[in-house]
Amino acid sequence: MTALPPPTTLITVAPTGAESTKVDVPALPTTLDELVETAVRCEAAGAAMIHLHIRDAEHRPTLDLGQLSESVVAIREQTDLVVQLSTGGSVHDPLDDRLRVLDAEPDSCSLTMGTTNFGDDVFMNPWPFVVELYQLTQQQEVVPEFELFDLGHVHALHRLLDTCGSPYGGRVHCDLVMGVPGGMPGTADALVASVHALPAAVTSWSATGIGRTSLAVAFASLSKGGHLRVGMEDTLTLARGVPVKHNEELVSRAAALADLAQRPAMSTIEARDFLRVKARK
């Protein structure tokens, strides 16, 4: 009898985000050279997918299509990572600009399933926008990752799949974003409740713990059979008073946790098959 390969863990790195400033966090990768260097080191450490936000020459968040396309191409040339672009941008970006992100031809994109309070701001994702973005992913053959900030978003995913059918590739991959002020807490109880409420069509899910919730969420996700997203978009310290110096540190820690759970980090080749992204390289 042939032994089955051990289950593996998809590790996604989110290196930059749109919230922290370069002045406050000098280690944040905001230039193209810094992003490529980060991608190379994080792939070697165990990441199989990169979730990208882009910054302009002044290190401010931007959805400039030229810069997005340049970043996708550069990372594809230097790594085999699955390239996922954020369609969230910053909380201030117009909805039309967020729709045009797909024109940069990423392998995957984030797709947030509803509006949520986001600290002192509001992250707008009205239902017509969610539907339009999802239909564009189907047309342009981009694999969406459904971002779920609370249980209402989980139930919205049921509605979306029932209304619009399966995503490109046929796999339904979600990310539970936990610990955002205004969203669900970063606790094991909240994670278990969310996972129990997921649609039957969901084929895989990961979890992201913001700030101090990062380790608690990672342990809970691995225990429940989920995958991991880490990075300086979400976490800026390794421990109290110990700042992250490079995203590689967070990826290496996630890979070590995956090894302890006997679910080692998934390779990029495995991740492409796992998510069924389109061959674009």
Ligand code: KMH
Contents of the next structure:
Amino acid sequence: MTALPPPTTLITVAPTGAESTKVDVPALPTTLDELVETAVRCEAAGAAMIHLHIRDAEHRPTLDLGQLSESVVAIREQTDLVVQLSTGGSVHDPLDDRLRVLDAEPDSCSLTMGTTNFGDDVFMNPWPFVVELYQLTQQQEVVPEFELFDLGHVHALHRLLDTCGSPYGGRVHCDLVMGVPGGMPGTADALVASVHALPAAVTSWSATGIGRTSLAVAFASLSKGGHLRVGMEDTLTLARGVPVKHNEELVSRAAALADLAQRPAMSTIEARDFLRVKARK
Ligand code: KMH
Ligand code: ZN
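Structure of the form predicted together with (5S)-5-amino-3-OXO-hexanoic acid (previous: the form predicted on its own):
Shown next: the complete complex, the earlier chain at its head.
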């Protein structure tokens, strides 16, 4: 029997990332004020969760714990978004710093299920690190979002759940990150193959397509009953030669697609229950 698609769509905004520079992309929100302004506007446009990377005073990626905590608090004060901190950081961040991200007490965190080539770099996620980070999420009551860049990462998720049990909260939410040079392509075929291979314990999944794969992945995700992640971490143009001026544009477009699919954007209240995040306000 075919399962019914979920009635609403969880829209996550990933506004900044760690890869683009402020010099190349001045519209990238890098200061705390810009991040809060972005969060407020994206929530109004339909986002229910924010996937957060932060920058230092020189706009460089940082995992400074004080700044992370301050950002989590500021976004919580000004919005009801589910706050997800990146534990991926930048490809240059030491693994120990990435483990300490949870001390900033986010609602959720990203947790990438394996090492992957990442353009000309390598995004390191050795198995013992994945296990340690997962166990910390369980102890610190943070809901993980499993980032799957490749079919091998899907297989690794089976292994993690089999060996380490359920996540905090009991829901298993994943995100297919598609179109990274070095990972799986941003195509409907790759999305369908990944979804078919997900563990039975998975309760929800979203997908994001890097760069020009963004729309193809969004359409495929909605068609397969998935959720959406959009934002300037992954996509800097709305169309060829049309730069994104504000993350809100990408969220509004995702919300319009979700409406067309008759699965409108999920509210933040719904998302908190959907993901079973801990009440921290
Ligand atoms: N910046 C990438 C190296 C995550 O946030 O967890 C890793 C990344 C994934 O963006
Ligand atoms: Zn990220």
